[in-house]
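Presented as structure tokens, the chain that follows is alone, the form predicted alone.
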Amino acid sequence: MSQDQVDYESLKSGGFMRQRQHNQFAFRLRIVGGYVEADQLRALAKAAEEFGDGHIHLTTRQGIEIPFIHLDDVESVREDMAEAGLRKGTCGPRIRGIIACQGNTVCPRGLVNPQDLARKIDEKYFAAGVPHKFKISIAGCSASCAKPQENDFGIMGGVEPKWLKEECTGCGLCQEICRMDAIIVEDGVVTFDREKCDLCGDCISSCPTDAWVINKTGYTLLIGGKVGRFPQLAVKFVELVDESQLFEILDKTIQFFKENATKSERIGDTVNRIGLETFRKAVL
């Protein structure tokens, strides 16, 4: 094929990413949550040393790439990689990979499972157009360890706190543990700030006696984070919705940006244009 020939948008689209290299491609594949199975790994390293330069790159939202890759086995190494499980990544002005820790899974702060959710919205939305790149981040609490607040649209597990004055001895152990410094004890009597919490339900995990309890469960989400040239952190818009609200959420908010965006703006730059509660009234 001459260089002539080549369609490299529809490369790109498909997880080949032009190199300096002349005819060289590293190929990005679909990773969810930086979830991969070990005999996967071991396809992926036969890959890189047949048609690499015997390398793959990890990188910063928990994919794989496999550089090095040339523009004549373009073909065998996706057919390879499928026969794997793993299938083509992409990047573009697209819905992108979704990044998400290993939440109440495995971690023991973790409060929502961000891996079956991501998997969920990978399935949905993955590769889908937008005006602009549009990156989304889970974290299973609000320790934040996925970064959620870099993305596009950042989704954060929590846990809203109820306190049972029946059960409580005034010991005190909430105050000392709460971060945000929601929880005031004085005489034996708890004083709640629920405008200061940030759901992290560290309460209810150390209370000796369970006075504090789970009185919802849910995500807190977050517009507009991005980093490069012109970084900014996104922004809490609602808290506590279930998995039917955030879905119905993230549809409205990927309708919103296909409407309002203008070329090469990202979302966070929109909602700056537009405003913040003319983006909520349009979502919620």
Contents of the next structure:
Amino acid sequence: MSQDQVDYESLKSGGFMRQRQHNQFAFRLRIVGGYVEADQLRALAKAAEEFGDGHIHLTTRQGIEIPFIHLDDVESVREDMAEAGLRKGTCGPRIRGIIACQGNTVCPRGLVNPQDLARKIDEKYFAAGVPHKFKISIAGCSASCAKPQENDFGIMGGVEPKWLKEECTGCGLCQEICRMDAIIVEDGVVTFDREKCDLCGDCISSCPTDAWVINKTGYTLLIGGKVGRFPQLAVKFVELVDESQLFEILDKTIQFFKENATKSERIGDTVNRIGLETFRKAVL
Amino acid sequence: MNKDMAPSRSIDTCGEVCPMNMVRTKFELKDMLPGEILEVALEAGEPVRNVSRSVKEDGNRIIKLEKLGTHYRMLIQKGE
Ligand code: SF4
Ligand code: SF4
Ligand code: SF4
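To test you: the structure above is the form predicted alone. What is the structure of the form predicted in complex with the partner chain?
Let us now look at the entire complex, which starts with that chain.
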């Protein structure tokens, strides 16, 4: 096939990205939450040796790419990967691969299961067409290791604590461990400032007498983060939503983006232009 | 302090790097009998956070926390 006949756009949406080297492509995989099984790693290693130049590239968003695939081998690589249960990734103006930390499946601080949620979001929205790239990241708690603030749509697990007076000994530990200065312990009485609390759950997991308990578990959502040439952090727009509310809000957010974005605008810019309050009203 | 509250062991983790303060506390408690009390000196902030969380996860109990200037004195009772 001559270079003129190559449909780069279709190759690109299929996860093949043209390299600067003539007729060479990097094959991007659809990785969800950085989860890759050992057998899949073996298949990747084999493909990199057989069709690439013997190495793989780890992207900044938990992705994997096999560079230096010749145009003639594109189909074979796709088939071999599919056999290992690895699907092709995406690029361009689409919903990109979902980032997630391990949350409560591994991390002692995790409040929710970001891996499970990432798989559900991936199944429903992966590679859906939108006005500009749209990145989603899920962190198991407000420590934000998965950097939801850098993504167009950020998700964080959270728990709202509740203080039980009768269990409290007034030891003062919760005041010391709360990073947000949301707790004051004075003469055995605890004062809780809900406005300052970022729902991290540290008081609950540390109180020696279980005087802090979970009142509600849910997700904190952030909108409009991006890096690139004009970086900005995503801002929090709602707290403690449950999973079905989250999917409803995500649906409406994508709808809002499609209806309001000017050409080639990230959702952060759309929200900056139209206003956060208008966005909130449209999606909540 | 009541006689039952007297610590049978004592460690100073000030100056240790996280998570070594938590690891040392864990090892010390491992060799103790249920009901026995460990006294731990630790720095404010992250060390108090990490140690108190892991003590609770392991089924032990913080029975006292005292602020002494820039550091804390924690009394931990080994669980059943
Ligand atoms: S964001 Fe929270 S749950 Fe996720 S890895 Fe960091 S500390 Fe653990
Ligand atoms: S850590 Fe628990 S027992 Fe101690 S002051 Fe806070 S709520 Fe009360
Ligand atoms: S949940 Fe976290 S931020 Fe909120 S009061 Fe407890 S320790 Fe402080």
